[in-house]
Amino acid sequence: MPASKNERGIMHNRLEERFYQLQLHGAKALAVFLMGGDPDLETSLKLLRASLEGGADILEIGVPFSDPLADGPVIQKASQRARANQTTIEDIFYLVRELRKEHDAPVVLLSYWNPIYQYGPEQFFQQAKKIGVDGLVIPDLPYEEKRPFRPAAEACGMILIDFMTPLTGEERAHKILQQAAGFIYCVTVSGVTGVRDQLAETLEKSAAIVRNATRVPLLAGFGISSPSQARQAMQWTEGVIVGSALVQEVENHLEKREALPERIREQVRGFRRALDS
């Protein structure tokens, strides 16, 4: 059954409408998650329209960060990378406002809390709404810590991701998805993220869990990294986020950049097509 409208019956908010969209067609999101700045920030904002470009139906921004504990050694380096440039979050909303010129499609930032802390909660996500962030994913706030915050997020109609992990039990998991909204971000594996060889089986028993609570779609993400894992994934969720398989593109390629926009373009049309087969 397609996903209605929110309670107020309206779609304030382009993962909202997004979803709904996706599932009236029967169709499944790609995500696509790029670390911004990486390799500089120009290159960046041409690996983020090639990525719309191939197929992808969300996009998720890494904002970088010295201590990125949830990422693996691909994304670390891609921050490392992206903080030798000296980018800052300024930057990162110069990216998402470029990118508002010419494309609608929903926008998500994933910062872990310390730059938001600096920069200013309610400032950031005022901010981040107004040149047209659409949602949030903060790796290291968990729900209880995040719960004082959401009231100011949801005020500019900022939607905060929150996750399921294999570790997440069941009365736990209900309190989660009795808040959450835009789409629940499916952790596959319990560790970092990285290209991986094997879906994980633990995707199914999550999924369960979340179709017994909520009708908010279910994203896979950490360890897709061939479109025949997220073919296999689609069996249980409403998508897949696809992150280092495409990071890892950019570091093989950080000698010939002007051939990156392309490589990263196809590369996503390859789980496009899968995900459409």
The other form holds:
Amino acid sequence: MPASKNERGIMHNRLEERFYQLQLHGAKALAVFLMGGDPDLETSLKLLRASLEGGADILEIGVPFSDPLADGPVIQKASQRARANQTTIEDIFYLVRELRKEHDAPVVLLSYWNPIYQYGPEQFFQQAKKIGVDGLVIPDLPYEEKRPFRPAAEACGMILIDFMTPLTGEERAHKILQQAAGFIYCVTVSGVTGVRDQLAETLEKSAAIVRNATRVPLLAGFGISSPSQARQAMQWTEGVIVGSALVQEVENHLEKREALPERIREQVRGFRRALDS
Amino acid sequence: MVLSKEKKALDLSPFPDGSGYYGMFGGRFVPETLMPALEELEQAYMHFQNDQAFQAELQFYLEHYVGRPTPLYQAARLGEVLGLPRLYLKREDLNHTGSHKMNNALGQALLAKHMGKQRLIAETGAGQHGVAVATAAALLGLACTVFMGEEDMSRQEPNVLRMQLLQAEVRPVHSGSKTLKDATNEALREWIAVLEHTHYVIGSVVGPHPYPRMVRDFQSIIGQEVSAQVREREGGIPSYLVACIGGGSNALGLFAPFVQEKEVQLIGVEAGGRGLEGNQHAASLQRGRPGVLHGALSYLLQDQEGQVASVHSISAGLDYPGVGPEHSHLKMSKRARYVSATDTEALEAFHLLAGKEGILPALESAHALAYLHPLAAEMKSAGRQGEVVVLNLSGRGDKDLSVLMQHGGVGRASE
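Return the structure block for the form predicted together with its partner chain; the form predicted on its own was the one displayed.
Starting with the chain above, the whole complex follows.
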């Protein structure tokens, strides 16, 4: 990656480049979330590769945590499985290093704040950036608490992803959006992560607020469980984040993990087709 | 005598700052989904804090329903054994529902009702907070769901039944260590999911801003009464205040009005479990380091990678890896000191109080009682054993009968 800076002083980033390319081709972004180290480290590496083969644009790798309070049961269990395998932050970095040997797709890590805080935020940003992480999704670090750490992140080109929810008022949204970079994680329903049947209508409203304030792409997450929901969501967004539906597939096939890469590849392909059709 | 000097007492503490920080601790580390709810709550709290009708209503219930003020009892027989002639027990165990938890549960339930909420949710460890919230919900006509770890449900069974009799739904939590920490995670998840008509009643001085402050304020009636009662009985202020610390609400309720009185020594007693050497304890302030759990930055028991540790205490109410951020600040600024008592010491203190004063303390409060031995020795060597000690007897022990039976039970008392 070139280390040149754009007008905002942020170094070029695979996320921004990917969205630029997608926009040129009029395509929607598919971001895939999988828990690092679930069901085991090597299989999770295969699943991440399979996701890219299936058509994922962006990989979001979960860092397991003991107290994932923004997650529903599916991702909680994945976190527990990964922790039972002694998955460490070093292991997550290993996954990124391995992926970077062959792939240039943007990679973001999803981690709760405490593991990063204990590592040392500045060191974490630098180390993660060095091995090829482009952004961080930190579900328990809202705008106000993120502020003191933005300069350190921006200094090394690490993007801190912001959230919008159906309950974020317009005033607060504008404050958040002024700072936003990479993409905006748009929570489509109130609640924790998980597979849901209904996509809330509020997505339309959130999208309108975002469009008025920023050109940063909007991705819909939390509750995109089927290709048809992905199609629905993409009407208002630049793409979708699919997580629990894939993690559930991992849970369903713990006994046949050699078959998992193929299953995940196919499932991701299904979402890809829905976004491309 | 009901004291209504809340306003004055609150001004005594300069914390938290506008962002919800106590020095470097506190804050609001929660998903974005919760931020609007926390802002709404903060605004409502600030409003009703200065609303005379609200305060009068709270005062009415505290006096006529909860039974405040609670007595400040001079424990002469226990004091004699310990060599502490002026030992006082603040009888929070005599509150309706049997613990200090009622002060906060009622305050928050009333606030929720004034905010137009229809349902309360709560986490509980020992069950005392859950019972208090279930009670306040029944009193004020609100629906109630209490989250409780499976492990705690079995060791505090009587409280599960009490909550159910009060028509609350008790939802078992199977995740993680199946104790208070996980019940809190689950309650937070529920709140994220059903924000609109629901108020989450956090039971201790933990969680995201404004909870640590709000819970402290509702509990500070303990210290306010102590201040007036000691002045009346002793003509001055106490020299030592002692309370147990899980999240730290009964301790902060006692300490808060005295924080600016530098000559008053504030002593918090954490759960030493099976000893501080290993990891079978819950002494966050003594063995933890700053970290984020349940929305606040505070001392936390955790591993090198920032994973929250599993902890142990015989007392479900103290079995918690975190602690309120204001306690972290009081420790860091050296205004308060934090010590611990083991499971065994707490059990011995339980039996001592039962035998000497005819009071069965909660196992949580028994930890504070256990520290009176070393404190008495310290006071003696400083030539201060005649000075006033106030210990917060935060709850009564009926709920702990099954744990006590498992640990030697009735036979033990006659040893």
